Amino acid sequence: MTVLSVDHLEVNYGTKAPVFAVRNVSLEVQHQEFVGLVGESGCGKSTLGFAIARLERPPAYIRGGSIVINGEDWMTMPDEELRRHRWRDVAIVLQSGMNALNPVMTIEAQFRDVMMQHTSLSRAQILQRSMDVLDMAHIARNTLKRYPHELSGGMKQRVVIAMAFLLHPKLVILDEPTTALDMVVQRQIMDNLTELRQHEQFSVLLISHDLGLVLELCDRVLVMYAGQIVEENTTDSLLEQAWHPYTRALMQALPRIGGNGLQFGGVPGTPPDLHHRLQHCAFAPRCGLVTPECQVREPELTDTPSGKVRCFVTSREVVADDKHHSIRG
């Protein structure tokens, strides 16, 4: 069952000299699937996440495309109806979600406020659900009686993630949930999500620049560059064969231990200026496989054995590989 379907979505910033932040993006998330969205800062990841939840704010606006969540058209839904569906159908945890907690309310009061706005549960039922989500996230129940300032940054982020599951959402959007947290807390949050996955039936769109985190937690990976999806692949297949040159560069940038100690690569150059509509491959100026075709035409997403890729060179590799296997067969 498809929980999220995004089709040809475009998001701009401003109107006179717009920034084309999200360009013709299509994606799907299936029931109970964990999908990672990765890419450099400024590639449009968070803008896409906000747009999916219909939380875009001026000067950002959706220029075109469709968003369907649980069979509901979120592009035509009135604001009041959108508010009713958020938390219940879609919950979003922001990079600075810990700062969203009200400093003068206890955690219990904030959990209760969310559930009273969206359900008809009694106070006893609300308290029980609050304790249940803390149990699933391995957070002590007495945390409900505490105020945000009494909690560490990592604990506040874990509480916000637990809060996102109060109303059994079908889709949870996590936007950089572990940024600025130490490795121990990052591991706790990853373990929490794995544990919650065993209790709750939900899907996740994990937005992150941390490819290692995404590869460990997600079933499928979407790689975003300059506002576009340039590769879609299963996690297992990506570890074996990254098709897009940008994805390969990201994989090479992961730290690894070698004979000379810690080793990692990088991606030379800078992303393109999205104030201009690109008429060529966005990655061409930084790519070691660039051809004359890349500099005059923009590639389409092409099927690979395990997903899709937006690259002329590797698309031809896929075709050649298919022919090779068919001849051998």
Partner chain sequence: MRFFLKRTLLLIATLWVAVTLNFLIPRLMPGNPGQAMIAKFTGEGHPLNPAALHSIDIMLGISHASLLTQYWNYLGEVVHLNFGMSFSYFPYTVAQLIERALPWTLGLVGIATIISFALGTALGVIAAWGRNTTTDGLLTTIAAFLNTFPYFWFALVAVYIMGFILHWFPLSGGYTPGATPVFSLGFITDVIRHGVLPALTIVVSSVGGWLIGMRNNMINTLGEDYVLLAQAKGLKSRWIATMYAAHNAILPNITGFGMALGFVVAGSLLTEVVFGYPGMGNLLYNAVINEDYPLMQGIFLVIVTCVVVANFIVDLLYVLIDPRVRYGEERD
The other form holds:
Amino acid sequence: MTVLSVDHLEVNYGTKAPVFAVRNVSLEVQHQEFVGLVGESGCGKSTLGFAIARLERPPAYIRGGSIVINGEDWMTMPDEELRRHRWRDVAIVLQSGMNALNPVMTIEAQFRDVMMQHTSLSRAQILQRSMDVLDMAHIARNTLKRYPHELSGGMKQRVVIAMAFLLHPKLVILDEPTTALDMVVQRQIMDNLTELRQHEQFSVLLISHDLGLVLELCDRVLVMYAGQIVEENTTDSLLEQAWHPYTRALMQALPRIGGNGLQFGGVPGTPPDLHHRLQHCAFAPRCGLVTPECQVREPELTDTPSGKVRCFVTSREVVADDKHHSIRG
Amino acid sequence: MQNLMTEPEGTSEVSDLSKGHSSTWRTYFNILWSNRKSRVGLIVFSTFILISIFGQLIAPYSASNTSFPTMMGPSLQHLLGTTQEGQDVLSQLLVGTGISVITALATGLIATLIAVFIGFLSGYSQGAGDDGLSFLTNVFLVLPALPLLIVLASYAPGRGSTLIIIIVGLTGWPWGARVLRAQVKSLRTRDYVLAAKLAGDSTMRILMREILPNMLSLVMAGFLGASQYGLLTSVGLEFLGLGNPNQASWGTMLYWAQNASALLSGQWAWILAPGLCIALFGMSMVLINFGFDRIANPRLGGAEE
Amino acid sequence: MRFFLKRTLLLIATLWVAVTLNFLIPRLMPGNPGQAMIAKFTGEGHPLNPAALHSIDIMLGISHASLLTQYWNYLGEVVHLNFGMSFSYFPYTVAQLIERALPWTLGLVGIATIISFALGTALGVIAAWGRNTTTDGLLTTIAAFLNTFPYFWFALVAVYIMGFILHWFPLSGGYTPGATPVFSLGFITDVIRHGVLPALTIVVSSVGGWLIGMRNNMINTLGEDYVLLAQAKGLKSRWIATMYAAHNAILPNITGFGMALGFVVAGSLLTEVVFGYPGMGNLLYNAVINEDYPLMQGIFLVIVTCVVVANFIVDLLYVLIDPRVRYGEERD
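Same protein, different state: after the form predicted on its own, show the form predicted in complex with its partner chain.
All chains and molecules follow, beginning with the one already shown.
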């Protein structure tokens, strides 16, 4: 069953000299599937996440495409109906919970207003559910009485994650949930999310610049570059072979614990200016496998054994591989 | 030899500094000019400055000429009518603009200088010094200025715009000092300030070279705000008769108009004109400040503007 | 608690500064206002009794006692609200005159300021919620424009149009001359009729400041993550605008209230002069015209006290709506 289905989504910033931030993105998230969306900052991944939740704010606007969540069209739905679907169908956890909680309301009140908005539960039932989600996240129940400024940064983020599960959402969008938190808290949150899978039935779209994190938590990975999906792959296959040169570079850059201890690398170069419609492969200027063809045309997404790739060069490897397989078979 | 070595260095530094400043000003001007509101503000403001300078020349009569019929309504000879002493209201308005504009800007200047001094000192020092100064700022922020000014002006020997400029200027600084202090506090922990400190630069040098240039828009906004406060407060004092009643200015015009019950005898132009001038000049400074606000706080503006 | 102590200290310090300025100004200015006053009294044919002479000495300083002794005596008198004799309203004392005028000003300025603050804050929320729309543009432009006029100028225009031409309201005064100030429906209606124009003037002149302040705070708040998250939670717009955005945006506006109060009071005093309203502003004006220094200084002290106490009350209210202060965190 498909929980989220995005088709040919286009998001621009501004109208006069628009930035084409999200370019023709299609993706699907299945029931109870954890999908990761990785890319460097500015690649459009957060813009895409916000657009999916229909939280895009001026100057960002959706220029075209469709977003279907749980069988309902979120693009054409009237505002009032959209509002009633929010948090029930899609809950969102923002980059660092520092500021995501209202400073002048207790945690309990912030849990309660969302429950009152979407359910007809009694106050006692609401309190019970509030305590349940805190229990699931291993947060002390008396935290409900606290104001945000009384909690640490990591605690606030865990509270926000607990809040996301109040209404048993179909999809949880996590936008850089652990950035700006220290390693110990990061680990707690990751373990918590894994554990939550046993209590609740939900899908995740995890947006992160940290491929390591995504590989650890997600079943499938989408790699985004310059506003486009350049590779789609299952985590298991990706660990064996990445198809897009950019993904390969990202994999190389992963910190590894090896003979030389921790090694960090990066992908040299900078992404293209998205003020213009590109007439070439967006990654070409930084690509080691670049061919003349890459500089005159943009590649389409083509199938790989375990997903899709947007590359002229490596898609031929797929074909060669297939032939190789079929000859062997 | 040593002199030869150091001299070019010194001069190049000075020219660098002046170049840096003039380009900052040009950038500011460009930003202000590109904003519709502050462009209107700049134009109105400049118009008032021109009237201040050339008011005497463009006035149809001498402001102190009392030979006209008294208490006349607007007519072709006297577009805004005449006073109870037989002076031409329009001429008084044009000549009085200079005094009022100078009073506003001079009080703004005094208030801003004090605000910069206190704000910088308080923001850059820590502990007791900062506590004391911000406490002082808060005391003068809460203390209602006008009654104090009235007492001061009543006791002072003589009346005149110099007195008003000084006492209003002395009470107009706390708001600016508060804003600047907060900004200095946030700037002083920035990397480039820390770098300068590590390089052994003196506090004065850091304040003038590293911090002040980054606060120019805030200081300018503070100056315009203080000038507007100065304008309204000085006009209020003059309206109460605490200015020099024999010197034409917007405030003293209103004082005489009120004394002569101008409105009740149908002399609406005599009241309307100075009031509009006060509002327009004040508005021009507010409009310019929209632009400075936008430099200091980009969120306030429209993204597509 | 720390917040409360700090505010109390500020209250006391501000009063002390006002009292001390009041003591120093007549003594530091050239000339001798005390001697001048005695001369005036004698000239007007009011021979002064020793008690009156004593009070002039304490308020304005004519004796040759050391400044410190004078200061000590002065503080003693001020604490007992003994501000001496009025020159222009002989034989009334300053305290008697202030006692009569103060309720008028407290009523007028208090009510007008509360209305203005509430109205300005509400309009500021509306402007920010629809930012960059026509409503927003119109509201902020009008607000900025209203804010640049002197209060007393509005008062003049209001008197002219609504009093003189349209005869909707009386031209001046706090009540119809000759009416007996008793607690009756007729008298109260009369007072309200006289109060409408001055109050309207104060509201119109001051509402713009609150509006713009609230709008700017609110726009900053609307950019916060918690407002975005509230939207994601599917809460109703009205709830988000009030509980999430406005509640947070009003906090700095309340701090601003304290700072702007002095300015509003100053404008209101001038408004009273135009309307001949029987309050502190008019009394102050008459004191200035008649060079009645003891009265002027008494009024100054009482106005400062009122403003400072009003500020203190607002600070206490602030504690009620900002949990961060309630739980001991600092606010600046």
